[in-house]
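Next up: a single chain in structure tokens, the form predicted on its own.
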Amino acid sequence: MKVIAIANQKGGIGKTTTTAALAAGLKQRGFKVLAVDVDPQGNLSTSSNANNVELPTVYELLKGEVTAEETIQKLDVYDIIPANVMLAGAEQELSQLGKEQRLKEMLQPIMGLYDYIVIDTPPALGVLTINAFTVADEIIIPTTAGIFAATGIKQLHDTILKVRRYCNDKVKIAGILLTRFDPRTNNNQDMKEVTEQLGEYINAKLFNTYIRASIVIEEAQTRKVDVFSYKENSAVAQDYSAFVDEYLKGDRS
């Protein structure tokens, strides 16, 4: 059983898309998968067609008002614990004592039901992201090939080191995934080299697979289906499928 957090404090780099594709890809390969949305924007929940309005969400879970079992919604694509904008208040509402451990404590009873739990985190390094890192075995960092995105990875790494020191000494970075990548441009190729060097600096590999930019992602999210079900032969679906295979190969080695 493995818990994977998908994280980058920079927005717009394909974090939610990667969470959904990884969870859906793992489910397609026969694994029992739970996606957990801890982003107050609730984009993973909405694009997965989960009900994050009338049913309990991760917000109530973190406050201890419901159990994990009561928040799980069983969808065709994967099981999910959804989120909505109410989660934005969690930073202030969670009590100080042990607040970084709250998600781990609440997920503990259902961990044995799944092979993989994949967590989508907010574009910030606050208490919600720390909660995800505290329960995670591994962190995958999606990023675009840009200088500001690369700079953000250094800040993210600093946070991971603090989590290792105080909350979860076992968490590691599974790798960095380039998203919205165009291999035909010199700038993207240059930035790929920069990202690779940064990965070496923080002791994290750059996945061989990269994800090309595609309108198919937005179309699938609008229709509230996963990218594989929507257009499995599209370039981006093939990219994400290759990424899932590469991740699993590394997971088994």
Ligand SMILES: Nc1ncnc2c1ncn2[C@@H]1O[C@H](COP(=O)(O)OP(=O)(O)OP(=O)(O)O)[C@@H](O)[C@H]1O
Given for the second form:
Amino acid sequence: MKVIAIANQKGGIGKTTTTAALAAGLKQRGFKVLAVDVDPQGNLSTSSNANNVELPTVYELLKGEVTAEETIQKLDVYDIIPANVMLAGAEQELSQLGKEQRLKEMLQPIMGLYDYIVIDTPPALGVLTINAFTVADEIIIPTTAGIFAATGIKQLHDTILKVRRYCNDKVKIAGILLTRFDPRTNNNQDMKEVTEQLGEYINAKLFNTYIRASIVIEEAQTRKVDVFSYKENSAVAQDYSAFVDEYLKGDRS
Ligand SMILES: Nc1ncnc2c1ncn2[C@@H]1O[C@H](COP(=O)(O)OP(=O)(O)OP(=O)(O)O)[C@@H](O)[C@H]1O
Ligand SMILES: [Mg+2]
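I have the form predicted on its own already, so could you send the form predicted in complex with the ligand?
Now the complete complex, all chains and molecules, led by this one.
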């Protein structure tokens, strides 16, 4: 049983896409998978075709108004706990004491039912992302080569170190995943810079697999199907498939 948080405070760099592809890929390989949407934007929920309008979401879960079991929706692609814009109020509404622990506390009763829980986080390092880090065994950091700003990665790393110190001493970084890679604009120099900055600011490996930029991602999301079911043979589906395999090879649990 492993909990993986997908995080980067930068927006639009492929967190949600990676969460969905990893969860779907693990499920296709026979694992029991739960995806958890911890972003008020609810992009994972809508692109997975979950019902985040009429049914309870992670917001009610964090407030302790429902159990995890009551929030889980069993979809063909994977089980999911959805989110919607109500979650934006969580920062203010969660009581101060133990507010970083809420997600962990509420997921505990159902953890035994799954092999992997994959959590999508918002583009911020606030209480929601901290909740994800507090329950996580591992963090995967997607990033694009173009905006691999050292300061952002340092800030993210500092947050992870703080979580390790105060909330969850076992959490580690599984690796950095380059996404939306475009060979026309991203060159070898970019790759070299990324690797150098990695060594300088954060002690984590770069996954060998990188994810190419492709319109297929948006097409699949618009149709609310996972990238493998939509176009299994597309370059980007194959990239994500290779990433899932690379992740599993490194996962010795
Ligand atoms: N490999 C890719 N190729 C082309 N487009 C992509 C790729 N990955 C993601 N996208 C597109 O980029 C946009 C941002 O992706 P995504 O929603 O996964 O990022 P995010 O980090 O979750 O964003 P946010 O920070 O807003 O939650 C989406 O429109 C998505 O369809
Ligand atoms: Mg997202």
